[in-house]
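One chain comes next, on its own, written out as structure tokens in the form predicted alone.
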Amino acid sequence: MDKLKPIGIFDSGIGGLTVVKTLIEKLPQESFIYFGDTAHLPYGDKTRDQLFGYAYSIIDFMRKKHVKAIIVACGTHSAVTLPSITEEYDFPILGVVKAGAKSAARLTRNGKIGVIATQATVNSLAYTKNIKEINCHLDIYEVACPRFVPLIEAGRLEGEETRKAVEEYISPLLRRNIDTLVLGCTHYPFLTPVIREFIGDKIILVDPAWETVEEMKDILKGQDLLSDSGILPEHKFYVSGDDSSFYEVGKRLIGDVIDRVERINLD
């Protein structure tokens, strides 16, 4: 496979841009194609059948774009659809749940881990299962945060409503005496300043993007697929819904990496 082929990255909206940001920092020579399924967000309230339909459509789009690997930069898809479809394709497909679970299990000191995620991810218990596979003695507490994604997609990363939502969702976890908190949806790292303000400095925050990109780097290196040409990488962004909102909020979050956004219909 050609080393110059892009990496595919997808999410329900702008959340996966946290993975893009990390990818550019760790693998700046790599080209990528990003797809935000903004026509169907939020994913947290969707059925399994709907999520599988979205996943297959997006991955088929990526395959037609000749990607060499895919990062499923979405906690919901990583939890619900990825475990069943990984083996169906002839290129690496990597999600964020296993990476986040690995980091949390390694970093916790008192064995009490909180996870905030979408309702679909929490219902799947994917983080609990993956963390327990690493260490069955750890205690995991998962909380769904349905208001977070709409707030972030609207660019409301601070303010009274956002702070109240953070307090509502995370307070029960603090009462459990957690020492580690997993940001189990790729949207949530954009709320890190507000979350950190609420929880203080003693609790470890886990952003699965870092471990995920490190794992992808190891996979590409092992298959001799790391780009080493010195050619300027290309970054392309696609959405299925509102492109103007994605462009405006995305530019605010990761800057001039986003030059233009193309709207396409996969239905």
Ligand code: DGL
Contents of the next structure:
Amino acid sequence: MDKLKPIGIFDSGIGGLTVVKTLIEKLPQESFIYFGDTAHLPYGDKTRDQLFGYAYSIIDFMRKKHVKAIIVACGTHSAVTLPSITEEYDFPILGVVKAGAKSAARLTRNGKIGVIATQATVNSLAYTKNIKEINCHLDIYEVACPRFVPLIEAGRLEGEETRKAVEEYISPLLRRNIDTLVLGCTHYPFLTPVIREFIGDKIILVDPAWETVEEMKDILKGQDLLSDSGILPEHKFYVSGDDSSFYEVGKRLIGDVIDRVERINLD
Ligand code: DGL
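Hand over the structure of the form predicted together with this ligand; the form predicted alone is what we had up.
Below: every chain and molecule of the assembly, starting with the one above.
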């Protein structure tokens, strides 16, 4: 039955687990296959050609696993590769950028939105374009934060170095008087406590995962693909490179949902 097929989810590493967490909360009956492309981490400094190569091999892997839909739980792929590849497949493929843009445009009150993301995402200006499409009067300020992903993958979610990086990257946005900050890389919600401590409680933090999972729910519902059986869902985790930090840091976020991580080579 198509309804029982899994949803495919991928990212460079543990970032997409922030989307998994929301998926489990909102759609607990869904099975999924997660792929963390840890052999090619970080994605943020890769070229367009490299990113397209990774996207095609991961999506082909997921197609062979008979997924019913894919969530690109990665800001970088959602910004750079996704706009050109969705049409090539006969199942829904959804990213996080449009969802994040939609939430930010809806939530801002003073019209000044900050976006923190990887270098590749910032270079693509995908957030600026998507937010402007919704409301061209909004001001968007994007900042690349290349030190965040290595810190998060190493499990350094707090401490002096992490706090300094947060201060350095976000200070210029505070000077712009933003009232809304988009976590434009799926790794960044791991830093929410440190970011919140630095920015205070007045600024709205947007984690695109929430709106993305809502959109996936609507798509599956529209195609009569929502899993509605009483059968326990299955969750499988694959990585292409190092699996120990994925397992350890990932467990801190989503606990026992990760019981085993399998290493596979897609090259
Ligand atoms: N978590 C991904 C993103 O949302 C990839 C980050 C990276 O590997 O640089 O952009």
